[in-house]
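The chain below stands alone and is given in structure tokens; this is the form predicted on its own.
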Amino acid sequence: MKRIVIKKPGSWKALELETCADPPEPKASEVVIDTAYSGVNFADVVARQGLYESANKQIGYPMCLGFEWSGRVAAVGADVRDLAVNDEVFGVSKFGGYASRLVLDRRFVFKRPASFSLAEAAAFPVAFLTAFYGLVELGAAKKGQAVLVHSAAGGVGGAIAQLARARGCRVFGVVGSEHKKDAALRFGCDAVSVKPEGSRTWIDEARAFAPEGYAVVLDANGAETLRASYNLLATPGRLVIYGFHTMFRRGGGRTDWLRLAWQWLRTPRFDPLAMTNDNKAVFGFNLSYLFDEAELLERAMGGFLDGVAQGQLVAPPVVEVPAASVGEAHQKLESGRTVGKVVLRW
């Protein structure tokens, strides 16, 4: 089999495609997958640079990245009765998804929806699980409430917009460039503001859309927008943070330590006494720590697949890159110009 590893933190050149021994035979509750596609997420970029704490804690080096994939069943363990060889499947992995063959617990494997290609299936689970946990579990968004989502044309942002629309919310999206606006509207935003880096006109447009404030704001930008996101909340309101993308220079490849330090210094610190008086809450989470929550995974994915079957949810648009060109995939993601998701083709 082949897999992509990094042996030490670095730029795109740190990603190496290597040949290694096939994984062992599956245990009773496991499934062997011949991978067709691996999803690429911004967390992979952060981990490649050595800055993703959960990766450093859980796997170390050499490090095989990747949280999601699609492919075909190659073998099943003795206790797996509902999958057969050659079934087309997709799912999640707690790292290690950048590989041509996987062995995973049955709980992490799901049958491919008929309306999805294998490429689309590989781009689906991480974005929608992140969106579900932020919008529903933490944000508790309800019908009729106003929701603001940053990066609304991206994988997670687009998933948030779709889930919010399905829940009957009023959705305001923010995107970084004009060419992303139509995609955010297709995902379910009722209105979209274009926010070039450093611009603050989006704030006035967001206030005009929901003068009463937002019940939930979902923000993965970091220092650039967090304070404004908090100020746009209704009372009560909930700010959900799931990333700090603006800490990283677009298209940089390598870690820009000066930018990281400056963005860290600019990051707002929310005072619990002030939050109590404001009747506002701030949440943060990292999906990689939630992969062992079997009940949450089963409940969320079951709801997603029902939504797909009913036509309420669609896969994000995908850009395919050969696995051997994984550095190109990371470059595309870091550029900030992509819409939807990037996937590696094996």
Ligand SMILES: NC(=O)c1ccc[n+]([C@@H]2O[C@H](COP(=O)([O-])OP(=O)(O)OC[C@H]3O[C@@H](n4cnc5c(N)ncnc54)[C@H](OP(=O)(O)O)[C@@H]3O)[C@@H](O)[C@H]2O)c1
Contents of the next structure:
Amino acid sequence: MKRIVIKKPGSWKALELETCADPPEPKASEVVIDTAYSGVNFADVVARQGLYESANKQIGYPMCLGFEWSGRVAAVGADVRDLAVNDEVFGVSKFGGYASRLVLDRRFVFKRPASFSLAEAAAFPVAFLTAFYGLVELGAAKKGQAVLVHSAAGGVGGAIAQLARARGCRVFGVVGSEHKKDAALRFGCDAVSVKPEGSRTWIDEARAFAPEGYAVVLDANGAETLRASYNLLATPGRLVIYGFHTMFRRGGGRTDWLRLAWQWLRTPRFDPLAMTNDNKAVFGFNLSYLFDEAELLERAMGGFLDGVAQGQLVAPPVVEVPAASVGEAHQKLESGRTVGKVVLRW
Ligand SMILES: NC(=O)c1ccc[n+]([C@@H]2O[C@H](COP(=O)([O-])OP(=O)(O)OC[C@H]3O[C@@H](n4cnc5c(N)ncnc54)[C@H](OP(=O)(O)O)[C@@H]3O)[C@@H](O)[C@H]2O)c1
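Previous: the form predicted on its own; requested now: the form predicted together with the ligand:
All chains and molecules follow, beginning with the one already shown.
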């Protein structure tokens, strides 16, 4: 089998495609998958640069990244009776998904929805699980409420817009460039503001859309927008923080330590006394620590598959890159210009 590893943190060149021994026979509850596609996430970019604490803590080096995949069942363990060889499946992995063959517990494996291609299926779970946890579990967004989503044409942002629309929320999206606007509207935003880096006009546009304030704001930008996001909350309102991508230089490839330090210093620290008086809550979370929450995974994925079957949720647009060109896939994501998701084709 083949897998992509990084032996030490670095630029796109740190990603190496290597041949390694096939995984061992599956245990009773496991499934062996011949991977068709691996999804690429911004977290992989952060981990490649050695800055993803969860990866450093949970797997170390050599590091095989990858949280999601699709493919065909190659073998099943003795207790797995509802899947058969050649079934088309997709799912999640706690790292290790950048590999041509996977051995995973049955509960991480789901049947491919008929309306999704295998490429689309590999692009689906992480974005939607992140969106679900942020918008529904923490954000508790309800019908009729105003929701603001940053990077609304990206993987997670696009999924948040879709889930928010499906819940009957009023959705305001913010995107970094004009070419993303139509996609954000298609995903479910009722209005979209274009925010080139450093621009602040989006704040007035967001206020005009929901003068009463937002019940939920979902922000993975970091220092650049967090304070404004908090100020735009209604009372009560919930700010859900799930990333810090403006800490990185767009198209950077390498870690820009000066920018990182500056953005870290600029990151707002929220005051519990002010939060209590303002009636505003601030949440943060990391999906990679939630993979063992079996009930959450089953409930969320079950809901998505129903939503897909009913036509409420659609696959994000997908850009395919050969697995051997994984550096190019990271480069695309780091450009900050992608719409939807990037996947690796095995
Ligand atoms: N906490 C969690 O468990 C969890 C799970 C999954 C993802 N995430 C986070 O969610 C965010 C989105 O992840 P994703 O995989 O779906 O990526 P994505 O949104 O498809 O792509 C990243 C987007 O971020 C924006 N951006 C702003 N500054 C950027 C920079 N310096 N470099 C690159 N992009 C920049 C760009 O959109 P605009 O220009 O339109 O704003 C870009 O398209 C990331 O911050 C990621 O770390 C967190």
